[in-house]
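Take a look at this single chain in structure tokens; it is the form predicted on its own.
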Amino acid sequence: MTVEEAITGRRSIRKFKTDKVPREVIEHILDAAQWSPSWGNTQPWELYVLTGEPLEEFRKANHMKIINGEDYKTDIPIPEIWPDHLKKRYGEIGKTLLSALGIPREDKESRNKFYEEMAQLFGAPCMIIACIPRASAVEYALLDVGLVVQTICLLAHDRGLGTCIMAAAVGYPELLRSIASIPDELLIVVGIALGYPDGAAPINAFKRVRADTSEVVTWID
């Protein structure tokens, strides 16, 4: 595989099989996502991988928590207010998400359940949290973080194994920070879910888009 071929064939899994990732691999993935660049070689991510029981309990939590309509208090702000071209790549999204799985618009029971899934990572058997301290340079440390964590996803495609990068794994970070120990000075900033994807599941297999490179380059010649 090319690393053309990880970056184009690479997409977002919304449903795992339930076969566990050995622990070497996940190990070798993390191993070679080190060598990812960061702002004057700091290296500012610290990760938590939760497999296992931790991850079962996290689960059915952050399950509950969204069944009992308790908002996101995240560690770094979700955004709510977009330019519009970015807001409508954003609502087509989420109506080719619903399409592929057969949900109408209107079907609200439907469409919760789905988040109820999200919510539990998509069955994923493991997750690993992306964090960064509060004393660095948080807005450089997060462009660390997406280039880490777009390395992770890669690593895995090229394995085999499906990724999701996901918000609602770190929706509500006091329930991590109880689970997997993570301590107030690191803010908790995205969690990935890992796993073999179903490949059977249509929510896998839709047709994906990006915008056409003239909407997103700009050449001074």
Ligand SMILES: Cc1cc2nc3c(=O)[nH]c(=O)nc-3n(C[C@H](O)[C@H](O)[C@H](O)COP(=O)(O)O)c2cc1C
Second form
Amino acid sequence: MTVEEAITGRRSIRKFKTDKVPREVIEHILDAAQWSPSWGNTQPWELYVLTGEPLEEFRKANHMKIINGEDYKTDIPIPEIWPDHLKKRYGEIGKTLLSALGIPREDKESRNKFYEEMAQLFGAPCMIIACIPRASAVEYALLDVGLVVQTICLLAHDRGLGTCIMAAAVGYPELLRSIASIPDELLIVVGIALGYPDGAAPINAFKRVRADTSEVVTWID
Ligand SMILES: Cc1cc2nc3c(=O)[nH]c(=O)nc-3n(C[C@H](O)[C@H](O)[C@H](O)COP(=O)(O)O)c2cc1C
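Next up, the form predicted together with the ligand in place of the form predicted on its own?
In what comes next, the whole complex appears, and the chain from above leads the way.
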């Protein structure tokens, strides 16, 4: 697989097979991802890999919180205001996901079921939690952690694995802190659900869109 094929072929996976991912495979991916660039080679990310019983404990507890309607208390504030053109794209992916699942917008019950699936990491047998030190200059560390997260996803895709980067996995940081023994000194940024994709699922196969480069690139020449 070329780098370009990995970049254009990776997509968020929202239904996983239950097959476990061998630890050596995850270790290999994380070893390679260490070569991601960062401000001054600081490599500010700290990664926690959850599998097995601790992951099941998390899945159940995160699900319960969603069922109980608990508000997210993310370490990194969830943006509430978007410029119009970004808000439009955000709205479109929401609609596309529901239509791939055959859920009409007004079917609140089915929509909630999907959010419950999301809270349970779409059945992924592994989750990587990406953190940065609370004390570091947060803005650049966030950029750095984004680079390593994308690198992990591309390496996983290259090995036939699927990923979904998930804010929904870190909505309740205290839950993760207690299950994964993540210290208070770390900000929990995002989770990556990892596993083998269920290739037959429509939610993993709908046509994705991107803005044309003319909308995001300005040439000055
Ligand atoms: C920081 C971040 C948080 C995300 N959180 C979620 C999430 O909670 N649930 C989800 O289903 N997808 C989540 N996604 C996946 C995006 O929806 C997805 O990357 C985007 O729609 C582009 O689709 P693609 O990854 O298939 O190319 C997240 C992505 C990023 C980068």
